[in-house]
Structure formats: structure tokens, C-alpha cells
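As C-alpha cells, one chain now follows by itself in the form predicted alone.
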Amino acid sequence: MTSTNVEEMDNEATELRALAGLRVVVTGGTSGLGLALVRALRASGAEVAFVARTRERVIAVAEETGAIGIVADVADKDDIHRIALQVGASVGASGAIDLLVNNASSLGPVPLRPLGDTDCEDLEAALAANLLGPFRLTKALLGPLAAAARESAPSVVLNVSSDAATSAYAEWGAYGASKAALAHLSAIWSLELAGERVRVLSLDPGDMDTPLHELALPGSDRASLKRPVDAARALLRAVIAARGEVRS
């Protein structure tokens, strides 16, 4: 390891510090992107809850990071209410959320296939997982994050967003109509919670060395893409930024 990237680790590790104490919420957390958050989260000394459906999966990042883990779907929506209680229980448990992370994704049908080949129920899978899941855990955790707002800095809702959000390509059908209203309503959102201090972001992570594209693009070549750890600490930059804390 060179010096420079020993300072590189050094000034991200101080960038990030601003998220000690902060209480959070990521779904999709124990693969790619949202194992990433977690373990970048919980070294810069949050308070972490995270959702995933495998409860084997689930166990073992909790007992890897310190993370409060919690087995769920949150494209089921009656897993959504007990997401929410089991979140008070835990990192919510003052009454108040600092950051909700809306990661978990589906990519709809698998091989990915043009429209006119898409059953209606996977399209309905891949609105469920990309819309319907954010929105319903957003509402129920609508009064912690305004209660953490008012503690102190704004608090910050992150949709996980992709290009297909905002460019059309073919077959990639469901997953891209469900991230574009995703990216809609975060915009909505955002004006309708500004009065409460609550940011709400929709940033796309970029190409990344993940399972979900793997999954998507078979033998795709692993180098050019992106890694996780790298966006994650972007994306917790941006989210810094949101709240105005950047402590030293």
C-alpha cells in the first residue's frame, strides 16, 4: 500500500466521521451495494438496522458488523409495519431516524427480455421491490426522520436510483419504469418534506461490481465496473453534504 493511498483511507475515514451516532435504516443490506453501506456505516460509528429476506444471510452480517438485522421483504407490504416496529426497537428506539436507505432492488424478470415478453406479475414484482416497498417503509418512518430532523441536522431519505431511470434501454423494461418513478416520487417527496427538514435523495451509484449485475449481464468484464465500497462512500458523502455536517 503507498502513502498516498494511506492518506486517501485516512481522509475518507475523517470525511465519514460526520456519520458517528447517526441512527440508519438500509434495505437490501447484505449483498453489493447495501453490504457495503453497512459495513461503511458501522465503522464510521452509526447505529445500524438493515432488512434482507435471508435470514442466513441476515445472521451473518449482523454478526460480522454489530448491525441490527431484521428478516423481511420489504416488497411485501405487510412485512412493512413489523420492518417499522422492529426499527423502533432498535437503532429508533429514541423515537427519531437519521437516515433511511432504500437500496433493496429487483430487477424483474430474469433473463432480462423486452416488454411485449414481460408478464404482467413481474412487472408488478419489480414495482413492488423499486416503488411500492420505498414509499410504504418512507411513510412508516416518516415521523422518526421528522423527529431526528428536529433534533438537530435535517435527516435524509436515500432512494438508490440507476441510469435506467432516466435512459431507456431495451429490455431492461420493469427494472427502468419502476426506478424512473422511483426517481419521480423522490422529487415530490422532497418538495412536500422540505418544511420538515427532510431531505430526500434519488442518486444512481453507477455501474457496479454487484450481484444484481452479474445477475443482469452475465460474464460481464468485472474490472471495468465500479466497486461497491467505493459507492457507498460516495453516496454517504452525499449525504453528509445533505445534512450541512461536515465535521473534522
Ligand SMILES: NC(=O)c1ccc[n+]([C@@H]2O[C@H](COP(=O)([O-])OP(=O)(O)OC[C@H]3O[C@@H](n4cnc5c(N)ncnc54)[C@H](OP(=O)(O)O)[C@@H]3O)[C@@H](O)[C@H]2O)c1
Second form
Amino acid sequence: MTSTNVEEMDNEATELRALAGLRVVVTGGTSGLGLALVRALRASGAEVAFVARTRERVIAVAEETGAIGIVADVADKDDIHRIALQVGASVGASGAIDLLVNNASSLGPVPLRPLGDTDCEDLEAALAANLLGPFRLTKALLGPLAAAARESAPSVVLNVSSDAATSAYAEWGAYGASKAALAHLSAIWSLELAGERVRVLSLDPGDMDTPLHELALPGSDRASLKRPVDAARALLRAVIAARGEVRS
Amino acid sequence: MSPRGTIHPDAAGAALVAASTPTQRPRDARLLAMDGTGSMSIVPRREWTSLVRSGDVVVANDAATLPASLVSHHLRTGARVEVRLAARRTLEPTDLVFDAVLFGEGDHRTRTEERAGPPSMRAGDLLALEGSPLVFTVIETLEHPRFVRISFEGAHGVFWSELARLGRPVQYAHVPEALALWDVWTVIAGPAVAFEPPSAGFVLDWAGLAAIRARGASFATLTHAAGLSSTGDPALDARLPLDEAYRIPLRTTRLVLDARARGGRVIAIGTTVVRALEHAASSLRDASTRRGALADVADQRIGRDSALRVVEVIVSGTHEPGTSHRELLRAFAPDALLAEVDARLAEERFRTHEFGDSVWIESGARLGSGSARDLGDASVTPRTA
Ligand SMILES: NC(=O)c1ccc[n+]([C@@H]2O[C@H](COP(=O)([O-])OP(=O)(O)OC[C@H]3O[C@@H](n4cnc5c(N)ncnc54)[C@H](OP(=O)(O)O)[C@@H]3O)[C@@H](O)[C@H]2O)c1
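Structure of the form predicted together with the ligand, please, following the form predicted alone?
Starting with the chain above, the whole complex follows.
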């Protein structure tokens, strides 16, 4: 490892030190951005529980990072309280959660296609994963999120958005519509939860070199894409800023 | 909550009606409020926060309810057994030693009073959760053929994921439809520790919490592992409530003392909050000067002869006389007044059980005066522990 790298890591560690001890839940924690978030949070000393569907990957990431792995599908209504129960028996056992990152996401049908060729069921599935899942999980964890905010600094719900939420791209209908709805939901929730000191952020991580990106736009120039680790760091800086902002 | 399928008719034949639909906040839910002088009024329950005053602190139990009913097999005999986790000594997710009530064949649609018993249990017997690698070991029987202490020896992560996958909320015959976890979790639920819902908390919603703040009152939580409220067996029911672990966050301790010092009222949402706060009464002041939460196990019974030292108002479900929840109300008001409440509830056909209507009872003059001395000034009230 070169000395520059060590320095870079030192800076990063200092910068993200404010995350030490936070109680965090991340969905989609086994790949791409979510995995980078789990690693960065753990390295900063946060207590983390993460969710994904593929058991083997969940076990591997839990072993690697020491985070609590939860095998579940955020698009499945029945799984939401199963997640919340396991959170309430691990990082949320004290009754407080400082940060929820709704990151898991579905592209909708791939290869991407025009809305006219999108089955209703595919749109429903995209909404279930990208809109209803974050809505339900936020609701199920709202008690501990509000409790954390009462007891110390504001807590944060970070909904991972996309530029497809604000710009209309042909063939991105299911994904774009669901991300636009999530962004609007975040904006309204942010107003409503201000009194509880729960901040709701909707942030676009930018184009990243991840399996999801490869699925959507196969053969892209990977060198032109952000590394998930850099995107994760930027999002966590925003979380730290949001926690500092509204001290009463 | 009084989960028996029975209703209690008064002399005139009027009766409480069992609420049989799992709706936490029915639009037409009502609340009967009685102040310290015995004066009663009935309001739509969604307006309950209008009874809160500036300076009050509203305290609720944030426990999330476990899916504590587990269909299992008793490996020595092959018999099918419903295991109802009933109590635990701590709130720790790694503590997997439970007291459990066992039932034989059948499910919640049969009244607990009529459920078959389990095969006879011995220490060392194994109870295997159906469709799962999760196996409990019977450590001992607890002086009753249906009541055992069991433990799970494996990794606690496995326990919690299997419980999440296969457990079901404990439920009773008055609600026939199968309950989901979201039916029994209050909106503030967090720590996974209750064996039955702290159902008085069903009155809470986020608009209500904002209304409490707007009235100049505060909202605070504690965590109390509400145990089973009924077993259907008279000998076991006589042992309720079981010991229940609780934790009171520092912020809550301070808000409670603060309210008492400034003449505000401590309003408990539910019997579990009363039990925890009153159990902790002598320790509150001491705890308020230390870091961290106050954690202990509530093992007392609260009834007619109990002097309340912390809580002045209780919001609770409607309960039939004789149940442990109804007994606790006797600490808040004299029997003669409670009899009037019972009569009025029956006359107005209030709904009972966990999804039913509610009462708000102010203890008024019965609350001990000299609050600061009452709440654990060691020179006045010697600590026993
Ligand atoms: N990559 C980009 O260029 C880009 C650009 C803008 C926004 N984003 C957003 O960034 C976030 C992360 O994307 P990514 O590129 O990192 O994706 P990714 O590499 O495909 O990773 C997705 C993660 O989510 C999990 N997951 C997917 N569906 C799930 C479900 N229903 N329930 C639970 N877990 C689920 C996956 O594991 P399992 O499959 O095992 O469940 C995996 O851990 C998404 O919200 C995405 O919309 C990405």
C-alpha cells in the first residue's frame, strides 16, 4: 500500500468518525453502493444491520464486516416486520436507530424497455421494491428513529434516489416512475417528521460501477463511472451534515 | 387487556362487547375519562390528547411484540405443542431462556380455558419448532404441567431469524382472524421484547405525538417486556403478572422527575408503564444523576393497597373485574368509583380487549404528596436493593 493510500484512509477515517456508535440499518448491503456503505460504516465504528435476499451473500458480508445480516426481500410486505423484529433484537435493541438507508432497488424488467412493452406486473414489482418497501420499512422503524432523535442528535432516513427520478429517460419507465415517487414521498415525509427531528434525505449517488449499472447499460465504459466507495463516502458526509443541522 | 372470550354482564344485563377486529384505532373508538373527583365524561378517543396539559409527561412502552406463539413438536412423544413464550429475565437479545406456557392440539380459535394440555414435561425434553432447525430444551417445569422454563442453545441470530419466519403473535379466541405482527405493534415499537402487545399504546399515532408537543407536554418512552396476560388456567392466571424486565432511559427518568417537581402529571399509557415506573420509584432520583438507563425487573403486584408514587393518570383498555389489569386500576381510584366506571362502560356498551375502547383514570388526591421525598431521597426512603 502506498503512503498516499494510507493518508487517504486516515482522512476518511477522521471525516467519518462522527458515525462511531451510530445504530444503522442498510437495505441492499451485499453489493455495489450498499456494500460500500456497510463497509464504511463498520470501519467508522457504527453498529450495522443490513438486508438482502441472497443468503450466501448475506452470510459472507456479515462475516467480512461484523455487521448483522438479515435475509429478506424489501418488496415483500410480510418481510418488513421480520426485518424490524431482527433489528429490534440487534442494533435496535436499545430502542433507538440513528440511520436507515433505503438503498435496495429494482431496475424493473431488463433489458430496459418502453412503457408500452412493460407488463403491469413489472411496474408493480418496481413500485413494491423502490417505493412501498422503503415506505413500509421507514414506518416500521419510525419509533426507534424518533426515539434516537429525542435522546440525542436528529436521526436520518436516507432514500437512495437517481437522476432517473428527475429526468425522463426513454425505457426507464418502471424504475424512473418508482424513484420519482420515492423522491416525492421523501420530501413530504421530511416536512412531516421535522417535529420529531427525523431528517429524510433523498440523494442521487451518481452513475456507479455496480452490477445494477451493468444490468441497465451493459458494456458502459467502467472507467467513466464512480467507484461505489466514493459515492458511499459522499452520502455519509451528507448524513453527518443533516444530523448536525437541526439541533434544537 | 383481558383476552378471555367472556364478557361481563352487570346486573342490568348491559355488558362490555368483545372487540373482535384487529384495528388499532377504529374511527369510532371511545374513551371514558374519570378525574380525581370521580366525575366522568366520554370523548371520541382520537381526541384523547386534549386531556393532556402543559407540563405533563406522557410515558409509553416502546416494546415491540414478539411472534411468541410457536407450533412445535415434543420430540420424546411426538406430540404437537403450542409453545407460548411468556416471560424472560432480561431484555437482552442474547438471553434465550424463556418461561413458556404450553398447550396441546388446537389453536387460538379454541378458548384457552378449553385447550388440551401438553404431554407431561421433564427436564431435558426437546421442543422442536415445526419446519425449522430451532430446538428448545426444557430446563425445568415450573410447578405446573403447562408451565416450563426452556432455553435455546444455538446462535442467537438463528433464533431471531427463525422466530421472525415462523412465530405468530399470541392471540385469543375473541379475534378469530390470524394476526400479523403489524396488527400488534404500536407505532412506536422498537425493542423486540414484549410477549403480548402493550395494547394501551394502540391509542398512539404520530399526529397525537405532535399534538402532545403542541400542548406543551412531553412524550417519553420506556421499554417493558409485557408478559402473557392470560393462560386460561386458574392456577396459572393467579400467578400473573409474571416478573417483567424493564428499562427506563435517562431522558425519561429526568422528564418524569421534572414533571413531578413542577406539578405536571405523569400520564402512563398502559399498565406496563405503571408497573415499571412504580417499581423504579425509589431509584429514579439516583438514576437521574448517573449515565445510562435504569434497568430492573418488575416483580410487584399493583392493586387496591398500592400507594402510587410516580404515576398520576393511566390510559388503559377496558378490563373485566378480576383480571390483573383491572386490579391495577384499584390503585388509581376507590372501588366505589371503579364500580361506577364499570357500570357506565357496560351501559354504553364499550368494547373490551386489546382492540377495544379505552379509559383515562386520574388518581387525583390519592397520589402521595411531597413528590421529591417520595421519589428516592435516600435519607427518607431507604433503598432496599
Ligand atoms: N449504479 C448506479 O449507477 C446507480 C445510479 C443511480 C442510483 N443508483 C441507486 O443506488 C442504489 C444501489 O444500487 P447498486 O447499483 O449498488 O445496486 P446493486 O449493485 O445491484 O446492489 C443491490 C443490492 O440490493 C439488494 N437487493 C435488491 N433487491 C432487493 C430486495 N427486493 N430486497 C432486499 N435487497 C435487495 C441486492 O442483493 P440481493 O439481490 O441478494 O437481494 C444488493 O445487495 C439503488 O437504489 C439504485 O437505484 C444506482
